[in-house]
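To begin, one chain is listed below as structure tokens, in the form predicted on its own.
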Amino acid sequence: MTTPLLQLNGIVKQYPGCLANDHVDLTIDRHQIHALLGENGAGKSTLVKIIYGVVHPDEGSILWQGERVTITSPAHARRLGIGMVFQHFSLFEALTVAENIALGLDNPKDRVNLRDRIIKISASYGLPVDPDRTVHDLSVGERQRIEIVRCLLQNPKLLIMDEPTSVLTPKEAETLFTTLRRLASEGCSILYISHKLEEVRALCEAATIMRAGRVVAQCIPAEKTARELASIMISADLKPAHERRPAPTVGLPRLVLNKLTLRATSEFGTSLKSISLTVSGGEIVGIAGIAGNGQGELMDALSGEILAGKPETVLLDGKPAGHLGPYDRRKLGGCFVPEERNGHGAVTTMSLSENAYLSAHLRGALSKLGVINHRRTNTYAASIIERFDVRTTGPAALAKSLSGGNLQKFLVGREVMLDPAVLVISQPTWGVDAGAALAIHEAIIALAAAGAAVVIISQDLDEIFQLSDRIAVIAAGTLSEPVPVAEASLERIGLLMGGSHTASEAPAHV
């Protein structure tokens, strides 16, 4: 029999409060796509850390090729031929693309005509990354194009890729498979994280599955059902929120733009071009597209970091809004969750309770005449964390000691639990498991039960037709007329995010 490619035996990894990895055994065969999954939580991120130096076990042992190894460093993975995309990016904002990547290349010999070889695998496996661009002017799609190209260009026998299609469109994620399957059959081993379950099913020949910390089953993920897939994860029956949503009332208009128009503040960005969008209470509008057609800056335009100009270019419960920034638009009911969650949407150095007051100082009541009610703040956080049951040993954890959806649905609790007249959210479930999601989703369509208006933006079709009363699209900073989700279809919402709808005019100045 040939040699497995790579074996864990046993791994143990006790953190303070927290036993994240419980006597882990996985194997991984040669030209084999792999499916590791679990809930947040579960232990699949430590897992891979350890398989990728960047935490070392308590007790186990590694095999890589039939040898006992200590992988001692990222580095020395990449020199056994072990690359990783994170979930979450390691890149410098303020650098290009090509210098992003050079920084990842321990041979020097491997930057010569880098440029040229970044353009050329990232046409070849249909992820079109420009490395003359800077980082910062990027949408988190098209971070994520840098990291899968920078750890391709290292020809890996073993890609670990977390998460890696949260912000790819349906198109590009069918890309990266035929470029993962063309991998596998060219010798290259997948190790394969991913809550979308339906695209494990597709893609995948094997799957393990954790849960708290420890294996629970190995399978062959086409032979299970997505839903039984997420119930051995959960030890539970999953019921899709749609199935319980209430047919939505729709109250008066709370979130308005005029016309909203906004030049690109960078070279590379996209600039708005007239939207105008009426959110009522009661319902939820989604938003869809393609990464970098100005989602970015929708979102900044919706919250208040970047102004849109005259008053009433938006309006939030018919009070002119435009030329507020964030602190006052959630005087006014406004509520926002970015699609990044670190850095943007929280500080991970911070803890959670530091975190919550970060947002709802205002609206939670819980500061007075400057003065922080750290007891409130924390009961806060508390309540966060119970209602939305977030795996954490407490308020006073750092936000980077959670895993990417744990902390997301602290971030959507955060938001939620202020009760906002308007809610607009990025990326809702970006790298959350089934459970969470559904959390998530409930949570959504009760706050939009309750009266608030929602937008969400999102570049999840699934999600999108799921939770959506209307569906928007936006392509080149253009919005197209938004058409109830019933009217909606697929191969609809794909022509408008090619860009059917989009203007010619140049926006003006405001």
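Take the two forms, find the largest set of C-alpha atoms that superpose within 1.5 Å, and that set is the rigid core. All figures in this text were calculated on a predicted structure; none of them were measured in a lab. Residue numbers count along the first chain shown, from 1. First, how it differs from the form predicted together with the partner chain.
The Cα shift for Leu47 between these two forms, taken after rigid core superposition, is 2 angstroms or larger. Once you line up the core between these two forms, the Cα of Ala488 stays within less than 2 Å of where it was. Comparing the forms between these two forms on their rigid core, the Cα displacement of Leu191 reaches 2 Å or more.
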The other form holds:
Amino acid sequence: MTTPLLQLNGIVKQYPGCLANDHVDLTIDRHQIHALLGENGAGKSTLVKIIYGVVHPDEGSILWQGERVTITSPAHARRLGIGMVFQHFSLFEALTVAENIALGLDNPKDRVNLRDRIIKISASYGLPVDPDRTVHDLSVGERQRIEIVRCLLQNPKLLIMDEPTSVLTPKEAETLFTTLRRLASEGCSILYISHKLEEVRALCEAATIMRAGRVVAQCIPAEKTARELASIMISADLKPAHERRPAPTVGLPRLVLNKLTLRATSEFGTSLKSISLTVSGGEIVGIAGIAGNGQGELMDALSGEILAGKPETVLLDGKPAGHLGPYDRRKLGGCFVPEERNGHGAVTTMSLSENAYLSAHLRGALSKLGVINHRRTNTYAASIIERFDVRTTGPAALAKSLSGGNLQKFLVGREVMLDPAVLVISQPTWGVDAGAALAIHEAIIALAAAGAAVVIISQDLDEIFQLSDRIAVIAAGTLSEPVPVAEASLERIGLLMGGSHTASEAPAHV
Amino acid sequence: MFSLQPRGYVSQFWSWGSPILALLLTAAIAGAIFAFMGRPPLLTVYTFLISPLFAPEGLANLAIKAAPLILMGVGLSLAYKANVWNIGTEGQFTLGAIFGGGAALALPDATSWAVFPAVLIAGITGGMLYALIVAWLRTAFNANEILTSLMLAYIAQYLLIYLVTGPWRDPMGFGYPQTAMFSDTADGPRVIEATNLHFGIIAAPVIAILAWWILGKTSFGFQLRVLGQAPRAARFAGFSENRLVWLSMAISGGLAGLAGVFEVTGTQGQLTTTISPGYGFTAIIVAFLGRLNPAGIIPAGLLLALTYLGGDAAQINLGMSNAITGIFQGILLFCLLGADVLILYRIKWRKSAGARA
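Can I have the other form now, the form predicted together with the partner chain, not the form predicted on its own?
Complete assembly follows, chain above in first position.
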């Protein structure tokens, strides 16, 4: 038995308020394509950053080829023979491929004959790139090849790929797999981070599955079904429907989406593909999904920050709103809580009172003839603080002086207290402590009970199952048919999240 | 050695302490430059910064020079609060002078009381329309307003030169590059008879206070501040960025135009090729020195006005070039930007033996 290439023992990394890695063990053998699986927030990124020297662990040891090392920086990691291809590339668009690669090299000597070496490496690994083309003209797949070639030039022994296929077309992904298999056969191990289960099953020889900072399983992916992997990855101890509220009396449709289609506005964005959904008064619909599958775009399209084109694509209380911006949608009864608190839902450098005014001025009637009614605004902010038990010194406190959970309570309260017809909340309890989460959940349930239509977009499946009457899954910009929570199984939702759209029709397929 | 440590908060003390520190540093550096030139530093600094205040009509001259700076500084502070970087106020000032001056020249014999308001409105319109070119370029083509507004400032200067040396040249003016004198009616009333204290010196502080109220108390002012501090939050709230760009350019351009028309009708009485000693650019310093707060811009405008008088005093009394006005203004802005680091960072002194971080 040979010594493993890389061995992590008992890695611990504590961030303020969050144990990102809790005694994590990971062993990667030579020639191995090793998958690191887990939901967002499971601790994959932290672990990888530790291996690449970006973050230093609080506890635990790293053995590289059997010897104990302390990886001090990415440059040190590269010297050891660890290369990494990030999900988002760092390339200068105005420069050529060769120039970009030259800029990324640590050792100036490596630049000698660079052009020829790029051609040689790209030819021998089936990674066609032309060193003289400007990056500006290249597709995403080609750009990724540049990053891979940049790593290969340094003869790595371990290549870390962070969700490489999330930006690739299926065909490009196939090509990438061929390259990776070839690399592995020649002795370069690969740590492959993904949450696409079929992909991992087809490509990887071993898998380490993480959840909530801990390793929950190590397995050979080909021996498991995608369904089994999904249930390990997502919390298996999920209690289905604990303390369910009584079945709501469903009213008239208050929010309707008709084949909402949006082209992605940025390179890393997700296009929304013909999303249809009807949410009735009194109902809570949960939208599950792994981050980056179109949740942000869907939120923006619902709030009116991105216009949906045809008016009839979005109906608020039966009125066409697809062409209306956020202000007019609020007039029709829509209220929104975006995922990002800082600088999106709130202006952190302004007071709570001013932040209350930000989105509540219209429905809360906080201004008259364009002049801010400071007394009413302060009273409104104070009433949010009181009802939601926001821990702060008062309406004059700056938003950034609040903890994340308290600010979230304030922002949810700001919208809930406006008595909306439709409330859309993205990540209602992201980074919020249990007490605050409970308060937010109660407010959402009470709002629905009072007749509002509520949509929750969340990655937290516990939350989705706990609150929703129906659950839909967004994957790659497509929304699945919502299913009543009583019929939704964890496996089925997990599979949909992993991108298996056929799951509901042909479960035997996997 | 020392290093800078982020404070993690905005120091209120240094927000206002920084301009004062910058002024002291500037005086010290200017004194050192004077000493290097072989001049007595204290006397020169005194002549430059203090003596103009005690000269005959010193305060009146100060007010006249401060008025355009305050008017433009106030307009800029509204735009800058919204991250709309209009730096072409010099051009908008010039267009205000051209439109207002043109209106005055077109009405040489009118005696109605309405003539002067019409001239002022023409000036405001000129500055506003010129600034709206910048707003249009930014909102339609995403063109950077810093570049377009600056380039338009030079075009404005050449337009002025063309007019006063060409079609608008005074036929009775012995060929000098200047227009005919405006009528007394078009020049407007005086605050005190027989002085050149025009009503711009009243308008400037009134508008500054109005702008302070708009920024702090109205929904429009709130929208400008949100756009500047968190553009994403502005979109979330439904504040249209394009609308705010148009409005803030219109206001800053309109006020620059007003400054321009007050200047040419109030102090010069005609158009020449040199209507502004760089007021539009100095107003940028005024806006920052006043902390983009219309109330702070009044003292900042007075201080920068003093540097113009100081330049004249140094030229007359000490035989120095009045270029020291520009030097002083430049050092002041430089020191201010440097001192502003203290708002977000604290200086940490360290033993020289330690390794640098």
